[in-house]
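Take a look at this one chain, the form predicted on its own, written out in structure tokens.
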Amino acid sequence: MKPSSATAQANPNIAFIKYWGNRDNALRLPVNGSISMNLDGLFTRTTVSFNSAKTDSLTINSTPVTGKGLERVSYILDIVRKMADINERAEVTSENNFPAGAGIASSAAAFAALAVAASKAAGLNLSEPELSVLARRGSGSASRSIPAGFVEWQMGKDEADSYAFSIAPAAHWNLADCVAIVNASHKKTGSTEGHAIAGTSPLQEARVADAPRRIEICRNAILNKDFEAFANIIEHDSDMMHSVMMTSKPPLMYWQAATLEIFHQVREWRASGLPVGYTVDAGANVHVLCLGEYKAEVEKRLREIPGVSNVLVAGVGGAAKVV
């Protein structure tokens, strides 16, 4: 083939029913299904250019990346090269407009954008499920950043059918995610390491066994636009995942003082009539979900909480796409 180039953009997503733990770490096959929402306005934009260089190269936000970061990218490029029957190395340049490694699913957006750009540059024409499977190989949650809007990732029976699909379009429900940033620095223990030790917690088995029930409640809450049911189940699921993290060996404690303060405030606000609910990914930052018409009020209140350095506000995002 002639060396070619493509650019793609993908949103991070926030999981409402969490993915935590793999039944196959190499293939990133999850121990349970999950549900998420893409975050509009937050994005990773990635360009993949196949060329005659001797090695792959990676630049993120104008900084060259080597070591593990480059290895994870080359792993996906190798899969694409095999599928397309090509040998060219690739130059990969990527940029985020939100903090990376801070519990805002930067790897989800990154590997979704990489999957779309690399496959397009290699001349492949992959279906949405195939793109979701490819993205999953780089980061499990990246499978959910491929389809649009509200997304469910089925655990599947094997490698080919563990992919994500849209359960409702972005326009279905006007939700907003007000992300309270309490720590924008890169976390010490990443999600990949966390997934690997999830099974050491005595609570993980119960969390996984109950997942289908929580998925059904969450899916129905989204489809029926039932905010009260939605807020209750996302908080419950988030607390369960962090309970597993805290009781793993070694224990993972992502929460900070401000994280806990936000939990208390959000529950008080909801009790007094404001439609809000919280969820936290692998990090200290808190995603506060609300009905879209209340986002300015929620952002204002979050900014007044000591320890909150910034608030990012996102609506429901679309699918990963070539740009």
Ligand code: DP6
Contents of the next structure:
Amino acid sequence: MKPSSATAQANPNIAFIKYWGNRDNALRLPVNGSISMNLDGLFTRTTVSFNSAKTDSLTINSTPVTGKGLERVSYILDIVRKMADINERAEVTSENNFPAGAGIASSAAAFAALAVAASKAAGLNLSEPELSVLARRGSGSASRSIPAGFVEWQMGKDEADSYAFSIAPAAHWNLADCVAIVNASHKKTGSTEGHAIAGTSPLQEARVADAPRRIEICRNAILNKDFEAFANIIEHDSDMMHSVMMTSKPPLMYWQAATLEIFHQVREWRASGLPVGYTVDAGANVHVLCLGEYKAEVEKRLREIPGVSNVLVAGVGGAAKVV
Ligand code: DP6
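Form predicted on its own already given; the form predicted in complex with the named molecule follows:
Every chain and every other molecule in the complex is listed next, the one we just looked at coming first.
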């Protein structure tokens, strides 16, 4: 095979049942399964070109990246080179169409796009589960940005078995994610460091033991389009993950005052008939899920809350793909 070039695109995703903690940090084998939806309209587009250069190179949004960022990309390229039996180094260029610090984790879309582009450029023809496994090695949540729509990542028995698959296509349920951006003053601890200390919280064991129950409820709520059950389980799961975060060593407190204010408002809105529910990742921003027809109303209400600096709105997205 002659190594060449390929471009791929992937959406970020928002987790409804969260991934928090690994049973193997190097392989990113999670301690529990998770469920998410891809975010339509937001994407990372990545080109991988194998060439005769001496080292791999990485450019993100026109800025050259070295050090840890490049190492994490080379780690995936090394796996691909081994699978394809090639030695060429690669030039990787990547663009996000959503602003950094917009409250959307970029690593999921980034490593999903990288897995698809790098394997294609190396001449490999990987199946969806194989692409999901490859993306997972770069960032756990990236495994879920490979398949389309509503996605479940099974923890799996072993390395090859821990991948994500679609449980329903994007068109199955018209949901919207209204992301309320809350200004966080301090620098937050990244998820990779967070996963590594999840086990130091005495609450993690209970959270993990109960995960199959939450997955089942969430999957059924999505399949049955039962919004009330969906809202209750995503809030419950998010609160459980943050309870673990807050009680780990060192403690991780991601919420700001406005985060909590949004929780109260969302629950009041739901009690008075508006179909909304919240979930929060490793940050202060609040993802407010609603039925698609209410997204303009939810966006308007969120913008009125003091401490909310912006609101991004996304529908349900498709699979990662070669472009
Ligand atoms: C809180 O996938 O970002 O968003 O594998 O270290 O890159 P790494 O972690 P990452 O963790 C995501 C954590 C989360 C919950 C989730 O998306 O399931």
